[in-house]
Structures are given as structure tokens and as C-alpha cells.
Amino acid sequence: MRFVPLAVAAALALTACTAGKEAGPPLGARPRPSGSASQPLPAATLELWHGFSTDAEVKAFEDAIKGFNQKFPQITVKAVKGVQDDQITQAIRGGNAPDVAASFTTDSVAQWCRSGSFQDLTPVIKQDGIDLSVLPEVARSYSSFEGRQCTLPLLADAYGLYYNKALMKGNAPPKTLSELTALAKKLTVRGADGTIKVAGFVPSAQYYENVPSHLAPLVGATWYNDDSTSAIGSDPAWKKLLTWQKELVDWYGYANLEKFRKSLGDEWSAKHPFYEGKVAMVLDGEWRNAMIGNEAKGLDYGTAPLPVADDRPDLYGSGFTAGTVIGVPKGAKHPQQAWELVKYLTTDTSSLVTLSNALRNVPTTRAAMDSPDLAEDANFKTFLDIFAHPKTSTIPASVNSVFNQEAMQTFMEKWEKGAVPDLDAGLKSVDKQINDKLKLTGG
């Protein structure tokens, strides 16, 4: 899975869905007992919307699909692939639901498990004896909403530190913001002129995987209080991870460092700065693994965790994570084979490794993770780390997600452009923005 720029994954807000006048009964309206398998199912063709589009990514899932398809094989499988949130919405409320939908993000789950757009698995979790415990606690979290576990993991992403080891010049990977603001430094090479060559890290929030919810957990920054309102003006670690980062952005000097982000390759191409020796050290997910395999064979790299904040050393070997979320949308045709489909593909150990080992995303089952068919190397390691990690974490599931982001993305582009005189205050406007659309949006 890659990253989904949030204006692609917005989700529409939902009024009042329409289910197809073909839909079958709801999830749990007709319990059967726990280990009746595939006997029981009549035929069915299922249709399953997804968000994988390159030919590795569609022959990989279509692999894992395989599986299931030797297990019912009354049960056909038609999977449409390149689907993003909102086409999905727009499917639900149009009463043409496909049977199963599948999405790179986490920012709709609170939408559609609210408004019932997805239905609650939770009936049938309980039926047929899923032991959710099998899942680390973060990503059960990512996955449900106010108590209902509308979608399940199918594969997570994990946030960590890559670095150039030519450009690294025997340094080990810092620990600390403080070890990274010194390395980054002293790593950084400038031409005469002061010009930018390359660059030891780039601090700047507009630098590809740079966003607000990737750097929270390096400091461990809260986003919501208990009743759901901004955290983000009260909690003084938001104010240390801007403060750390305007110094850095202040070091390199914003107009020198913004010529140089411009000047650089785009994340997704064989022209990513980091492949080129442009820059030192990057936040990454742990698909780039796999992308460096594919575009920069021959790249001498390490993996570590993040660094975090001097002093909460506790967070050290966390990161951030979030992934790929799979299931039964309201309005579905065939909502028993599709659960069906759905607990395959995010509980058999085999299919997780299978996605796992041909996409390399981390798969998200305990099982999976130390599955001996799991192909590791210690790059790809460093990632299932993370992930396991107790204090790893994600940006809460929240209705206004896309918006709550998005705002606080502004407010750290300003604020390392200097546009904000009074930080304290600026982060409080922040509080303001997000309280004000949770009001709208009935809390």
C-alpha cells in the first residue's frame, strides 16, 4: 500500500445511504453456527473494490484471493481494482454497493462506521470465535469506531528512519532530536554560495511523508481529548516538536531550503532525492524498501526507528502506523459470502504473508508477523518492530479526520515559513478550527 494524499481520500459526508434493492440481509441477522465453513454458502459472485493499481500490486492480491477461492469454490471472486474512499461512499449511497471494499486509508473508517455505511462485523467476529487479541491493540483501534468494528486490518504501514550509509560517513542513526538536528548538520553539504547540496534531513512538514500524523509519535503528541475536542493547543508536546523543527528549518535558512525541496524529484519516481544521494536521512513507510529494490538497485542503506524527543526515551522503537482496512459494505448483495472473503484475507496466516511478501507491507496478524515464510531482511525488519511496538501509534479515528490533518498541516506550513508570530496562540487556532467543525458535525 502507499500513502493517499488526503485531498484524494476525502470521504463525503453521508446523509442517508440507499441499499440496493438486491442487498442481502445484514451481518448477523442470521447466525449460524461458529465452524459451519463453506458448505452452508451458496454460489455467489463477489464484487470487491480495492485500491491496489500498479501490476504488482493486482497480481499480488490476486494471489492471496487464490487462496480463498480453493476453500469456496462455489464462490467467485471479481475484484475491481484503483478504487479510492470516495467512490466507494458515492457507490453506498447510490445503492450500488460492491460486496467487499477495501481502502489504503483509515481517515473514512469513522464515517462509515458511524453511519452504518459499513456494516458492524462485530456479530460475526463473535459467532464465528475471532480472537481479535491476535491483532496489536493499534490496530484494532485504526479499524473500529465507537464500538464497532465496521472494517478489519487486511496490511499495515509503518513509519521509520532510512539513511544513505556512503552519506552517513560511519555515523550511527540518531536516537534523539537532538542526535538528528547534530547529524543532520553535519551532514549536510552546501556549495559556496550557501546553496543547498545535499541535505542531512529535511525538516520541512511539506517534504513528502513529513505530515503532522507521522511526526506526532516522535514526540508523543496527542491530537484529541477524551471528549473528542483538540488536544493539540494544550499539549505542550506539539509545542516541542514545532519548536525543534522551526529551529532546524531556521539553521538551514526557509528560502535556501525550500529552493531545494522544490528542485527535488518526485517521492513516487526513480528520482527520489534519497535514491540520488540528495539527502542523508528520511522518514519513510516500509513500502520503500520494495520501491528502492525496484528503482534503486544497488543503494547502500540502513533502516531504524524514528528519533524521538530527548527526554522521552520511552518512545524509542515506536513510530506511526496505519494501513489497509477491508470490509462489508451496507448494501451488499452477498454479505455472508463476503464476510466470508473478509475473514480470509485479514485472518489466514498464509494470504497475509503471501500480500506481505509481494508487496512488503506489514502483515497485520501476530501470526503472520512470525510466520517463518515471512521473507525478512533487517531494512524490512526494522518495520514489523514498530509496528509490534506497545507504544506505537496512530491518529485517533475521528469523523473530521481529513479536516483535522489538513488544518494542522496549514498551521506548520506557516509556521516554518515564519507566518506565525505567537505559537502558543496559533496552535490554540488549530484548537478552535477542529472544535468548531466537531460542533457541525454533531460532536
Second form
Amino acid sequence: MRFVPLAVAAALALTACTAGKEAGPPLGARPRPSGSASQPLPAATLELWHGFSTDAEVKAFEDAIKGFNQKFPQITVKAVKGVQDDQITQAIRGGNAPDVAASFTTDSVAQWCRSGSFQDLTPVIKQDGIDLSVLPEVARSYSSFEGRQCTLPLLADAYGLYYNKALMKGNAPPKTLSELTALAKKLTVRGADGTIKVAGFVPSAQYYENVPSHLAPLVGATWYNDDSTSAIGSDPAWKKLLTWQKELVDWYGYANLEKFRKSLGDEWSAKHPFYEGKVAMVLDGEWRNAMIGNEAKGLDYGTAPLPVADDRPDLYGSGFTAGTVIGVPKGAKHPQQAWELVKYLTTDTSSLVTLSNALRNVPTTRAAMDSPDLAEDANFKTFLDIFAHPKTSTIPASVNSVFNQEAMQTFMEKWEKGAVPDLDAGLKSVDKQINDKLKLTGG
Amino acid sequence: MASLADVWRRREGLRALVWLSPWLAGVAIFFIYPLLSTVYFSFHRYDMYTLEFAGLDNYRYLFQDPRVLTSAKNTLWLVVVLVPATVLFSLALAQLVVRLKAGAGLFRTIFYLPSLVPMAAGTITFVFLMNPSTGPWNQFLALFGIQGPDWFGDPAWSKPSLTLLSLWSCGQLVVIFLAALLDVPRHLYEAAAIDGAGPWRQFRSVTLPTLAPVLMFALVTNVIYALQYFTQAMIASRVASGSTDSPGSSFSPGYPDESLLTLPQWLFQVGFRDYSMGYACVLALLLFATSMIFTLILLRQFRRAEEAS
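Next up, the form predicted in complex with its partner chain, please; the one we just looked at was the form predicted on its own.
Below, the chain from earlier opens the complete complex, with every other chain and molecule after it.
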């Protein structure tokens, strides 16, 4: 009998532990309450995890949340900053999911959608009559997977060309890859011993933002076939991209270029070579505008779309895009309220404009992009146009996403240093790696 | 009816079990259960959310994955080169310090200090110091007309550079050898000297046999350490490549040219970056089996050497 109180205590303790983690009903399971939006929703405290970390970013995000609080005063939002994808994954798996989670990368979207660890928003999107055509097709493709819209785009990044006006010496930004090559050679300054003092353009795939995903749109290279297998070996655009890149690397000399690259300051510091006049043209995201404003005031620079393959002038004006996505994880305690917050942050024009103006990221809806309140200058507008361009592309969500990008990155590093004797065979080997891995992950 | 002796024996057995139970519980919870789980997950497709039986798919992929061979070769290089180099260098330093007439305390401190530096900080410092463009090490070599290589950026030099890092931070091993050397009875050296044995003969016939258990301990622990080599390789790769772990950034594991891709690093990449947990479990089992084989070989060699002496 003396074990009875112990058993009761244990049972109580277990109940207490689990009671706090009780998840709400999944989204779309209940019909939407009738009446005005703010009244029927009961009071709740939402936990929102996001990746913003600097003071300015966190403040901008909290300002956007304040707008939501005005609309739904009974809902309190507790925002947790600096959260990465793996933390979100672990929390969902451990049954401690936040009500709302935002991710800086689209790399996990496929896994989150496929496994159901982020709730499919399709039923509530339909219920609330939201027309997703307000989002560009490309933003829909990186926020959903296999028909499940388990996240929505919060803000987008677009990639273009930055050029230092003083170093350009009056030359117009290049529009084609051959123009880029010619201008890069013309603007490069070498020392007496051949070392690079100023590079016109650094073609190395190891240089900051020159990763394969950002370079692919220059030639319209595709990552996947329709059946999700790798298209890298069969799409001639990749070969075109790599051949162009290697030619310019060889002109600099790989060893020379590496020595120069390793002498440069950190990408995220005020010692960025573009600020310091060591590189005339760079591929970068729209967020660099805000960084230049903070770290290199007075830098005379311009922005333009990235140059494209000579035989693909139709691509000019497009570029790479991806962005922050936000959704309601499985196990959210207050999914209905969480959905209202997601809906507000991703579709409310004033919220998106507030965030975009503060963070200098691209807003994702057409209404926000057209808003007169959106702070636009010529350099930032370039990226709004790139994002809105019909040929702008992304890496569509894939369960293999990170692996594919890293396999290609590794291959490009080998290629540019001259360690790949046969480019066709090399690209086929990347295909094989990706396809084998795809089979392993059941993709 | 059981005799009194039987009961006593049974109780003895029970008592032994009770005394052993904390250890047994520890082994069961922290070793046997994880090991069995690893075997179980290795037959499944597991992405941290969904678990699906996959038969031998994960094992089959082991033979298709080119990075397994690359990472196994790199790990083997560390076992064959880094471990002996570190052990021999530490032994040499300990021999040197033990022979010092003055300032032994100072040198002991100097040699030990680097091992107090956190691994991550030490590795980052090394990569910065050996940066081919801005690092002082190559500038120092240039004073003698030597053009230093791209230490952590050239696949031919990246592992030797990590070996240098390991030699720099071998203080703990030096202290262990020092203690063992001081334990060798002085009179044995005196007797050997009287018999006409020179320094090399003294080392071979007096120092080495006495030192054998410590040497074996150093070898076994360092081989296991090399098989699990992760932090330094991962950090050196990241820092030398110049790519930060920011969202959306692509990083080629084992930079440069997969020369620093060790088996544990690939395991981490597969498990915690790609979330292919089932396959990561296969790699973990491979690593476990390799560690066991190396340890058994070393122990057998040690026993043979002991019997021979």
C-alpha cells in the first residue's frame, strides 16, 4: 500500500508534464468561427521563433508584430530571436514546437512539408479565401512541396550585380557573360609580380555569394528533371556556365586568384573588398544595400541585373531568389491564432512594407511591391524588378536540397582548380551522386 | 532442499549483482541501448520525423557513396601519420625536458600551455597564422627565401598542417611521458652505463620496456582520438574556405578538395545536415567496428611485446 501515494505522485507528475505540451487541433480541422476575425478567437500567448538576430532586425520584426497586436489585442506574441532550422526541427520532434516558426532558408521546406512537421496551410488558405496568385510563382515554389503549402514566404532575397562606379571608369554594367569577361579583364589591376591588386570580377565559386545556386540563373541552368532526378549532367547550360567561369579563372591564374581571395576581409564585416575598392563588380543580395548604408556610407556604387549567357538575352533582368518562410509547426498549441499571425505577416501590405523598409529585403506580395509607402531608391529597385521578373528562378524545394548544392559546390571547386579532366563525365558523376542520394532519402 | 552452501553462494552472486548494478545500468543505458538503437535505425529511412523500414538500402548506399572512401582514407592518414608523429614528438620532448639540468619547470609549462587553449580557438588561430596572403608564418618563411604553401587551402598540405597543430598542442601527452620517464629506476641506467651501454642502447633496453604500458596507452587513446577526429578538421575547413555557416551558404565538406573530410565529419554531415539518420547510423557502426579492430590489434601487439620481453 505504501507504493500507492508514490504511484499517484508519479501519475500526477507525468500528467503535469504532458498537459503543458498539449497541441491544438490541426489547422483546417475545425470550421472557421463566424463573425469578425478578432472576436471569436480566444486569448492566447503565441510563441514565435525566427532567425533575425541583430538589434535592428529584431526591432523591425517586433514593429511588424505590433501591427498584429492592434488587430488582435487578445493575442500576445512572444518572439524568440536567432533560431536556426535544426533547432526548429529538434523542437518539433521533441514535442516542444513553437506556435509559429520562421526560417531564413528554404532548404528544409521539402522535409517539413513532406513529413507534415509543418502543417499544410492549404485548407485555411482556402477557408479564408486568400488568393496565392498575389505571390510570384517562384515564391510559391520554394515555400511548398508536392502540393502542400506548409509555409508562406515572409520576405524574399534577390541577387544581382553591384558595381563600384569609381572602379568602373565610366563603363556600363555588363549585360552578357562575354561583356563581363571583357570588362573584368579590363578593370583588373595587377602588381609587378602578377599578383592581383584589384579584381574586375572574382569568378571563383568559392567567393562569398558566387555559390552554384546564385550562378545558375546566369545561364538558365536547371537543377532537376521533371521526375526530381538531377539535370546537372544533361542540361548543357551548366557546361556553358562552368566553361565560362574556368576561362576567366585561368586568365587570372587559379593560384593567383586564391591568394587574392584569401587576402580579403570577411563577407559580413566592414572590411568587405567591395567597400574597400578591391573588387569592381560583385554578385550579391539586395540586403547588401542596407549593409553598405551602415558600413560604407559614401560608397559610390550602382546595381544592375546579373549578366546572362550571350545566347540567352531573354534571361536579362532575372536572377536568383529565395527567402524567409514562415509556418505553423505540428504540435502548435494555438494553431488558429498562429495562422492569423502567419496570415498577417505574409499578406498584410503595411506589415510587409514596414519589414521591407526596415530590413531592406524584398516584400513578397505584388501589393506590397507596388505600395507607395515602400522606400525605393534606384539601387534597391533593381532587386524588386529582378524578383518580379518572370524568368527569375530558385532552387525548387527538394528533400535533398542541401546535399545537391554541396555536391555541386564541391565539384565546382575541383573544376576551377583544374582537377576535373573531363567536364561531361564530371557533371554526370554529380548527377549520379545526387540520384543515389535521392533514392536513399526516398525522394 | 538446497544446502546452506548453495544459498550462501546464490546470495553472494546476488550481492555481487547489486554491487555491480550501477555499472550495469550505466552500460545498459549509455552503451548497449544506443548501440542496439543504432543497429535498428540503420535498417530504416529516418529523417527525424518519419521512420520507414528500408532493408539493406542504407548499407548498399555505403558502397555507392564516394565520400566514404575519401573520408576513410583521410582518417587512415591521420591514424598512420598524425598519431605516430604526435606520440614520437611528445616522447622526444619529454626526454628533452627530463634531461634538463635547469629550467625544467619552465619548459614543462611552455610545452603544456598550448594544450590548455580550446581546440576551436587553437585551430582558428593556426589557420589565420598560416594564411598564405596575410598570415605571419609565410611572411616569416619568406625572410629565408622560402615561399610557404597555402597550408590549409592546398589538399597536399592541409593534413600535414593539422599534424603541426596536433604537435603544438601535445602538452598532455608530454606530461604523461614525463611522469613515466621519471618513474624509470635510476639504478637501471647506472647499471647499463657500467655495462657500457650508450644512450640509444639505454633507451632501447631500459627506457622503452618500462615505458611500454604508457606508450601503449598513448597509442590506443590517440588512435581512437584520430578515428573520431572532428573539431579541428571541421573548423579548419570552414575557416580556410572562408564560407560562414549562414543560411543559404554552400559549403563543401572537407575543404580543400575533401582532403579534411574525416569519417566522423561525414557522419555528422549526413546525419545532422541532411537528416539521413539511418545512413548516419551505418557510418557510426562502421566507425565503431573500425575502432574496435584497431584497438584489438594494438592490444594484441602489446601483449605479444610484453610476452616477448
